[in-house]
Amino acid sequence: MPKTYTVEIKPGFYLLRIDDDQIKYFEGLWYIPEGITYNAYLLKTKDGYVLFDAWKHIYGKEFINELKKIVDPKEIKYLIIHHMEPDHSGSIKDLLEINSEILVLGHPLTKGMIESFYNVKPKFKPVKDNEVLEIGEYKLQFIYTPWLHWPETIMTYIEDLHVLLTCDAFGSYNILDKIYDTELSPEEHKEYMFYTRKYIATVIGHYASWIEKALNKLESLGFNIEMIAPAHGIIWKNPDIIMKYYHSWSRGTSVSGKKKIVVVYSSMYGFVDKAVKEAVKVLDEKKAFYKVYRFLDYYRDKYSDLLADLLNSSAIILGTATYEASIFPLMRYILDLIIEKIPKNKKVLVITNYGWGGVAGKKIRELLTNNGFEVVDVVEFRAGQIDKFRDKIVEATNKLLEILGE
């Protein structure tokens, strides 16, 4: 049973997470064996409840029970949702069928999706961008934020809490028994970011230059928030750190500055593999800073955390054969990730390998080039012929290693 939380984090403010430790694939796509929270928001008004969100449908009779902890839901006046997706409106069905007097609020596109999302037509009110709406002794701000990471996606800032709550934007996989980031160890924080920057390259990536666009926009409104509330993940009690990394983030780079090399391949019958080692040797020489992630055939990493450390390196070395007179699939379909979803600041070492016609090299040369990658350098050979071509993939490591400046 996953467990639940109802926290108050602020004088009349409430956390309603649950801990979804069941779930293995997020979107039925990204293999997240650290599991996920879903957050809601309560606040107490002196004109009745605002709920902000709901959880995933699977949970909505837990969530009802969590929100009979604070409050009976027939006494809840107004639910703002951030966000369409499932996860977050998935028990809005549920609260909708024991109070259909709430007055739903979101963004002008919301009314259509709850309306045929769930097959209900609850009480609607449309919010316009940067809107001002006073609910008792509170002033709640609304402001626009499409693509992080649907159209339709607003957030909240709570003038008189200083309170920024955001939906997917600012949130994570993983599951901790943490409310807020300011627990965590640096250990733990270490192991959280890379779960955020996880989440931001699988579920925000393919829309990383709206994350840059809506953090200027928050920095315009002069906002000053103490606290920022995700729907999944800990509370950001030092906005500043996380708003910090996604604008890095957002741009494909570090926080650290430090230029990190992700090797990826893929390798049938050990040829590739063989190759590829030969540029790891060269980075190890140069202690040079890298990840690897192989796709082998009794061994696979996971997309997931590849874009995770792709999202932030700086260049890339990548390793696959010829296959059908064309690139080998497993690395199509990693290529295809890699342009939609991580930024182009990237160079990019290629190495391939043929049995009786080398195409894989020109094809995947002309894929990254169209699409805004540089490519330093492709080594190409004939399976077996690796000691003829050692040296060829030795120069163009240290090419790349140059061009980096390491």
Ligand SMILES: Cc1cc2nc3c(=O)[nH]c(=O)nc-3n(C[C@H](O)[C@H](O)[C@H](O)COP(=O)(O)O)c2cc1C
The other form holds:
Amino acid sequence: MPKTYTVEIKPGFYLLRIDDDQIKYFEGLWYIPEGITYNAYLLKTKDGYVLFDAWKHIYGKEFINELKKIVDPKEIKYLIIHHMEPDHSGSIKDLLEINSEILVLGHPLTKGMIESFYNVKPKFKPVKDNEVLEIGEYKLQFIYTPWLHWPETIMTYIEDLHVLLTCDAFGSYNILDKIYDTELSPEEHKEYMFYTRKYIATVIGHYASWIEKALNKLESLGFNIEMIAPAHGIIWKNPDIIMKYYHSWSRGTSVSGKKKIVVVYSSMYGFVDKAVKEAVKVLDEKKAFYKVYRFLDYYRDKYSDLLADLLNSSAIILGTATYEASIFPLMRYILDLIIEKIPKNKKVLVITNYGWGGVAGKKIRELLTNNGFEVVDVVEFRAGQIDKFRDKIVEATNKLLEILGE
Ligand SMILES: Cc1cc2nc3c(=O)[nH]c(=O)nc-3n(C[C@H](O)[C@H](O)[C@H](O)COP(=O)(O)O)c2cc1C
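Provide the structure of the form predicted in complex with the named molecule, given the form predicted on its own shown above.
First the chain shown before, then all remaining chains and molecules of the complex.
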């Protein structure tokens, strides 16, 4: 059963969190055995309680029970909606059934979404970009951050508490029995950053250029942020560190500066597998930093983990076969994910093969080049002829390493 938390993180300011350890595929798409948390926040003011976001619809009852630990839900005066995706807005309907007097504040687009998604007509006040609203003793500033993750997404800065509420941005997969980043050991922090990267790549990777825009906007506003409170995962008490990671990842680079090569390949009967292993031998000899993702007949890695590693990589070695006069279907899907979710700053070496007429190599080169990736080389060989192509694969892998400066 999902665990819930109510924690007073600043005087009169509460985190309401549920750990969803039941979910398998976030958005019905991304495999997350590590789970995810949904975080809402509640602020007690002299002018009544202000709620920021909610939980996923299936946890509506639990959400109301959690609220009741602090306040009678009928007494909540304001609801600020940062983002209408149902993992945050789902249980708003449960709240509105109890309290129809609540004033909902959000981006102008939020009104149409809430009315349509949940067939409700709450009192609604649109907020403007950078608008400051005084509620009780607090000043709340709303910042439009479009496409982090939807067009209506906003953030709130609570000036007096120095807290920035960011919804999906700075969120993460994974469930820890901890509240703040400062509670993590260096090993836990390292592991957690993988899940944070996986979350960015899978959920907001498509809008990476908007991450950079939002970061610049936040920095230009000159807030004195002490705490970043996202809607998933732990709260960041070191805002500069997570901001640094975000800057780097949104550009597709690694914070450490280490050049990572992601080797990703499919193989039905082992021909591509054999060829790619020749490239990996070179990576080992040259002590290159690499990660391998395989899609085989007896084993398959996870697309979502692959995207996490691709996001901050420098290069990709991609292997697959010609299939029905095209690219092996599973690799077509992976290529689609690479094109849609990953920054284009990667050098790519392609290794393909075929039974009677090669098509995949040419198609992959075209696809990647047309979408802004640099294809360093394509090595294509006929099934079983790896001995004749070994030197070409070694040469192409060395060329890739040279280009990377390794
Ligand atoms: C269903 C299927 C469709 C294929 N279609 C083609 C094709 O259109 N053209 C071709 O040259 N080879 C085709 N092949 C042959 C594969 O490309 C070839 O066997 C390749 O070596 C497979 O590599 P792998 O076992 O490492 O995946 C096909 C193989 C299968 C199983």
